[in-house]
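Only one chain is included here, represented as C-alpha cells and corresponding to the form predicted alone.
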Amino acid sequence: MGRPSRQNCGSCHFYGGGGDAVKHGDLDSSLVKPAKNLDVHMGTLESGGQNFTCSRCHTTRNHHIAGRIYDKPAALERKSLLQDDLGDKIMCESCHGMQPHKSGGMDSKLNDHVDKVACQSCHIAEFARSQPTKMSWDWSVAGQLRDGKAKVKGPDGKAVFVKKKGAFVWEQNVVPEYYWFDGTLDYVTVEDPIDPTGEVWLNRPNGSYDDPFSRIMPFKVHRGKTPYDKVNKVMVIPHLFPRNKEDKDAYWKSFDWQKAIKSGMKYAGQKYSGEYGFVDTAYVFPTTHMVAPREKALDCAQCHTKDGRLENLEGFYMPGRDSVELINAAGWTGVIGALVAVFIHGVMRFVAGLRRKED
C-alpha cells in the first residue's frame, strides 16, 4: 500500500501473469526509473524525459481511475485532460490534440494519419525493449521433466520450462501485430463453442476501416497450447491451486489433467465430457506504453510497401502496398509512350541537324 508512484503501481502491473514482463510487453520493472529512450513520458528528467507518474495520465478521484480501453469504444469520447481530468478514456489526443505534428512539409502529411492510425502504431515500433516478455506458453508439456529437471532457464535467465506450467518462449524487441481497434475486445468464455482445427483467439480486437472510431493499433499477441473439451468443443477451467493439503484434484498437486479439469468445471457449474486435448490459442494485449523518442518512430517505407508491417491488414487501399492492375497498366503505357516519344523526337532532331549541316 502506498501513494501511486511508478513502483507502487508497478508492483502489480509490471508483474502480471506471474513474473516481471510476463504479461504485458510494454509494462515491466524497467519503467520504475526508465530513461527517455525507453519511454519519453516516464523517462527521468536526467535522461531528458518528462518523469510522469502513472497517475499523470490515469487520473483518479474516489477510486475512479481513468483508463483507456476494453469495456467500450475508446474513441467515442475524445476528452482532453486539459478540460476534464477524469475522462474515462485516455487518448494520445487528450494532450497532443488532433494535429500532433508541426504544420508544413512531411509533418502535415503525418497529421492526415490521425483519423485512422493510432499514435502508438508509429511511436512504439517495438515492445519489450528493455527485457524479454513471454510470447508463448505450452501447457501440453506440463507435468513432465525436461532433461530430468523440473525447471530449465534460458540464456537470459528466464525460465523456458517449468514442470508446473509447461514450456515458454521469451522474446525481446518484438515487432507488434496490427489490427483495427475501436477500443473493445471480444472474449471467448467457457460457454462459447470453438473450432479446434485452427488457432482459437481467446480475445480479439473489434474494429474496421469503415468504423470512424477505429484505429490501426499495435498489439502483443501471446500464443500457447491450452486444454479444451474435445467433445463439447469448449475451453475448460482446470483446477490448479490446491485448496489444502487434502486436495488431490488440483493439477499442481496431482499433475493429472483429467482430475483437475473435472474438478474445475464442476466448481464452475459447467459440463465436461471427460475427454480433453490441447488447442493452439492466441490472446492480444494492446501496446500503449514505452513510447520511444520521435527519432525512433517508424518511417513511411516500413508500412507503405508490399511486405511492410501492414501487409496483412485488410479492408482498405494503402499506397505503396496495394495496386490496381488497370491503373498500373495505364501508368506503364504512359511511361513507355513518353520514352518512345522522347526517342523519336531525339532522332528527328538529330536528322534535322545533319540536314542543316549539309545545306
Given for the second form:
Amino acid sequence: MGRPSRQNCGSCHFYGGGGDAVKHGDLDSSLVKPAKNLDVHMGTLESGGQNFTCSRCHTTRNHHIAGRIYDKPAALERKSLLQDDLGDKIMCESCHGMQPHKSGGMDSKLNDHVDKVACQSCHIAEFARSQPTKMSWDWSVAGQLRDGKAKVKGPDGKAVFVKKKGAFVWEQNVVPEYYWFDGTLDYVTVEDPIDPTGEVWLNRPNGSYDDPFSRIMPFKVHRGKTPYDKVNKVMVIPHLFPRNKEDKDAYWKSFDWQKAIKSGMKYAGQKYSGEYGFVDTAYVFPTTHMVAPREKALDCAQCHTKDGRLENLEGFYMPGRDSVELINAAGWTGVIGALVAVFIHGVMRFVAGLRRKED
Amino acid sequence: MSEHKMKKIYLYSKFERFWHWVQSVLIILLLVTGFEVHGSFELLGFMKAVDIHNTIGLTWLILFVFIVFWMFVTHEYKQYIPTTKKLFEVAMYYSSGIFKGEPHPVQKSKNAKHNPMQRLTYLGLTAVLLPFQMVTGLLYWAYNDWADWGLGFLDLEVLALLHLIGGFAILIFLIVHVYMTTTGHTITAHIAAMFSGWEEVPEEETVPDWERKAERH
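Starting from the form predicted alone, produce the coordinates for the form predicted together with its partner chain.
Let us now look at the entire complex, which starts with that chain.
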C-alpha cells in the first residue's frame, strides 16, 4: 500500500462544512495539485515546491529534511491544535528549527519574532488564494426566496443564497485576523450563557502576550447570524434534516424555526423558552496551510504601523504602532516651541541690528 | 561688538572638530530614523529605518567611548565643570544685551571654550542626556536578550517611551544649538570656527582666573 495522497485526505478535509473550501480557507481542493505559489510544501516539484503529502507533516515519525536533523521532540513544548484528528503534533519548528532565518542583519530580527509571532502569521499573508472560501452565513434570511429564486449564485459560481440555509458571503485572498493562541480553543456549547448584545464567539482562541507558549496566529473568522434562545440567552440546536417524509418539525421540511428549535432542543435534552432570535456569531479557524514563497512573507511595516494588521491586539508595545499621545504632544510642542522661540529671537536681533545702524 | 579689534585663537583641536561633526551627522540620522521607527513619518521604510538606526546607534556608542576617553586623557573634561559665576550675566546677555549690541560678558579662550551657560548645557548633554539615550537605546536593542541578562523586569513600552523622550530632548537641543551658532560676531562665525578650529575673539580681553582651566600637570 502506498502513502495516502493529498486527494485521499482531502476528500474529507477539503470539503468540511458541506462543500469545497467552505470551512477552511487554507485547505481546499486546490491543494490536490497546487503550484508552489499556493503552498511551498505541497506545491508540485515542477513549480519548485516540495510535493509533500499531508502525512509528510501529519505523521508520528520523526521528521528529517536533508541537512537538518532535529533531535528535539517535534512539539517543542508548544501545544497542538491538532487533536485526535490527524495524529501527531507537528509544528513548523519541527522541521525548520527555532531560528529558521539567517543570522545577521534584519534576518535575525525575524528570528527575534518567533517567540511571539507564529510562523504562519508572516508566511500566510492571505488565505483562500486559489478559490474563495465562505466568510459568512446568515441563517436569518433562510426560508424565504430571493428574487423569487430558491438559489442564487454569485459571480464566481458559488451560491450566495440558498433558501434552506440563508445568505453566504464568499471571499478570496482574505487577510486573516490575528489573535494570541496557545494551540487551544474555547467552545461555546448550548449550555453556556451568551451575551447577545455583542458578537458571540462560538469558539475563541486561548492565549495571551504573557503566556510564553502563546503566539500571534492568523485565523479565518467565519461570521454568521445564528438562531438563539432570547430568554435563556443560549445558542439553540435546530432540527434541520427531516427524519422522514412526515417529519414536519424539521426546518428543511416546513421552514418553521419555532418547531425546528423546539424539536432540536428537546432531542438534545435542553430547555427552550419558546422565543428565538438571531445573534451575530463568529467562529475561528487557524490558518496554517498555504504557506507562500518567502518573497510573499509580510513586510515589517504591515505590522509595525498604526493601522496595520495587529492594530486590534493590545497589552504589549510594538514600535511604529504604539505610542503615548501625551508624550508625542508634549514632545512636538517642545520642538515647535523651540523653533518659534529661536525664530522670534532671531527676528528681534535682526530688527535691533537695523535700528542700531540707523542711529 | 564690531568696534572691537578681533584676534584669532585656535580653539578646537582636530579631534574635537572631527568628533563634533561626526557626532552631529550621527545624531541627525538617528533622529530621522528614530522618529520613523516611532511611526512619526515614512521615509526609508520601517525595516531600513530600524537597520540604520541600530547600526548608527552602535557606531555612535563606540565613538562616544573614545570621546569621553579623550576628554579625560587631555583633561578637556574640565571645560565642562559647571559654574554659576556670570551665569546670570550670560542669561541676561542672550535675553536683552544681545539686542542692544552689548559685548558678550564672557569671552572664549583656549582654556575657557565655553561660557557658563554652555558649560551647564554641554555637561547636561554629555553627562546625562546622551548617556541616557545610549543606555536606553542599547537596552532596547538588546530586548531579546533581557531574559538571559536577568533584565526580565524591564518593560519594552516604558523603555521605548523613555528613549522617545530623550529623542525629543535631543531634537530640541539641536534646534537651539544650531540657532546659537548664529549669535557670533557674524552669523557664520561660530560654525566656521568649528570647521577651521580658529575662533575670532575680541582682542585685549583678559580671561579671569576662575574661567581658566586648571593648568595641566
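Throughout, rigid core stands for the largest set of C-alpha atoms superposing within 1.5 Å between the two forms. The shown structure was predicted, so the numbers you read here are calculated from the model rather than taken from an experiment. Residue numbers count along the first chain shown, from 1.
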For this session: Kindly check if K230 and R355 were placed in the same rigid part between these two forms?
Result: no
Seminar exercise, completed: How far the smaller rigid part rotates between these two forms, stated in whole degrees, is 49
Exercise. By how many angstrom is the CA atom of V324 displaced between these two forms after fitting on the core?
Worked result: 3.5
